[in-house]
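The chain below stands alone, shown as structure tokens; this is the form predicted alone.
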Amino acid sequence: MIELRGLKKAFGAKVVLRGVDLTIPQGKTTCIIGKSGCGKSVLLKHIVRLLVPDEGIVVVDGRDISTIDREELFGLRQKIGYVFQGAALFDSLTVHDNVVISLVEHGEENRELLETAARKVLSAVGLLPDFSESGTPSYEREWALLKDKKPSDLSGGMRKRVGVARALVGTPDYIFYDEPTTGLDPVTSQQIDDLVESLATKMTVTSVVITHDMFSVFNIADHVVMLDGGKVQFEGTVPQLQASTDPVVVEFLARYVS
């Protein structure tokens, strides 16, 4: 479980977080919404300790992560998969190499193990048939067609799926998604929503999704958090969000739901 207690952060004179108290429930999909610049991405960066709070603490699995050493921080980050906005694939690397890059950077050199890891996660995100079919002619044919492609050879939806596959390597406990449907057409956006929901169920991961896409929120969220002015303005379920009479929430929904 992830807990944020009294989290404050400023960059010079710009105050971004003004005392955020939040619990992200285990095994659920939490969507974090709010206007641009409200601190959504800054909040996530504190959870992986890319940023350190000016005040307050971040507790992950019962540990205040401000007190952990470098080795423990490495262990924490292995528990977290991060899907970047736009997928953030390396243009010069193949699909296979993009997916396993974290394993390679951590010293894994066994080619058979790397290939197996890539096959499993690419199957999990629907870019290959089910991994149980590995070794069959149809599976091997699709693997051969996919593994050496570069990001420029892929559609936007496929690039996003490869980004999710990369986040799944190492079977993380948590997956963070930064605007996973931005720039995608409605059909592909729905497919990514279905993927997020499917992975949350099949892998029992805790998912945290930053998004402006309120239709995605309505589709996938178990838990919704709205930030405004550096604080939690709303926290609850989708029906509670839709029924809210808070003027800030009402205005936000009127702007982002058409």
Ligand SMILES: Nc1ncnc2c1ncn2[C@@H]1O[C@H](COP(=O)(O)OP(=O)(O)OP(=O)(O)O)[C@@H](O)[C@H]1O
The other form holds:
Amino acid sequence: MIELRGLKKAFGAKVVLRGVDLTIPQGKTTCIIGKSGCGKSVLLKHIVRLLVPDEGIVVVDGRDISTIDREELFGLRQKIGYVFQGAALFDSLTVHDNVVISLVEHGEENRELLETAARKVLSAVGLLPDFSESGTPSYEREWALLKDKKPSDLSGGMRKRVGVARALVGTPDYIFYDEPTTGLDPVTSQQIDDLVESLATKMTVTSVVITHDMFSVFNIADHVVMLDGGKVQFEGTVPQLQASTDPVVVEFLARYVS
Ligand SMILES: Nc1ncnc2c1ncn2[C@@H]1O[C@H](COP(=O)(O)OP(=O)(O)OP(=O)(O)O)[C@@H](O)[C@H]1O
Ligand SMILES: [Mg+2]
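Having displayed the form predicted alone, please output the structure of the form predicted together with the named molecule.
Every component of the complex follows; first up is the chain already shown.
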């Protein structure tokens, strides 16, 4: 379980988080919504310690992460897969190398182990046949076609999948998606939503999804959190969100659900 207590963050004079209290329930899919620039990405970055709060604490699985050392930080980042806004793949690296980068950065050099890890996660995100078919001619053919591709050779939907595969490589307990469907057409968006849902069920991973896409929210969320003015404005289920009479929520929904 992840808990945020009294989280505050400013960048110079710009106050972004003004005291966020939040619990991310285990085994569920939590969607974080809110206007552009309200601090959704900033919030998520605090949980993996890419940002450090001015005040408040972040507790992951019972551990206050403000006191962890380098090795524990690596452990935390293995435990939490992060799909960054805009996929953020390395353009100069192949699909294989993009996917295993966190293992390589941690000193893993065994090529066979890296390749197996890449195959497993690329199968899990549907870019390759099921991993149990590894070794069959059709699997090997698809692997040979995919592994050396560069991000620029891939469609937007495929790039998102590679980003998800990279986040899965440490077999995380949590996976964070920052706007996974932004910029994708409705059909591809639905496929990514389906992937998010299937990973949540198959791998019993706790998912946190930042999104502007209210159809995604209605599709995948067990739990919805709306940020506004640097605080949690709403927290509850999709039916509770839809029934909310809070003017801020009502206005937001009117704008984002057409
Ligand atoms: N490293 C940083 N330095 C200075 N300001 C920052 C930094 N990161 C974020 N901000 C500012 O904090 C505010 C919140 O940013 P954040 O990226 O969390 O918004 P968001 O809710 O994710 O928006 P969007 O929906 O557009 O992605 C913005 O005004 C942004 O400019
Ligand atoms: Mg953002």
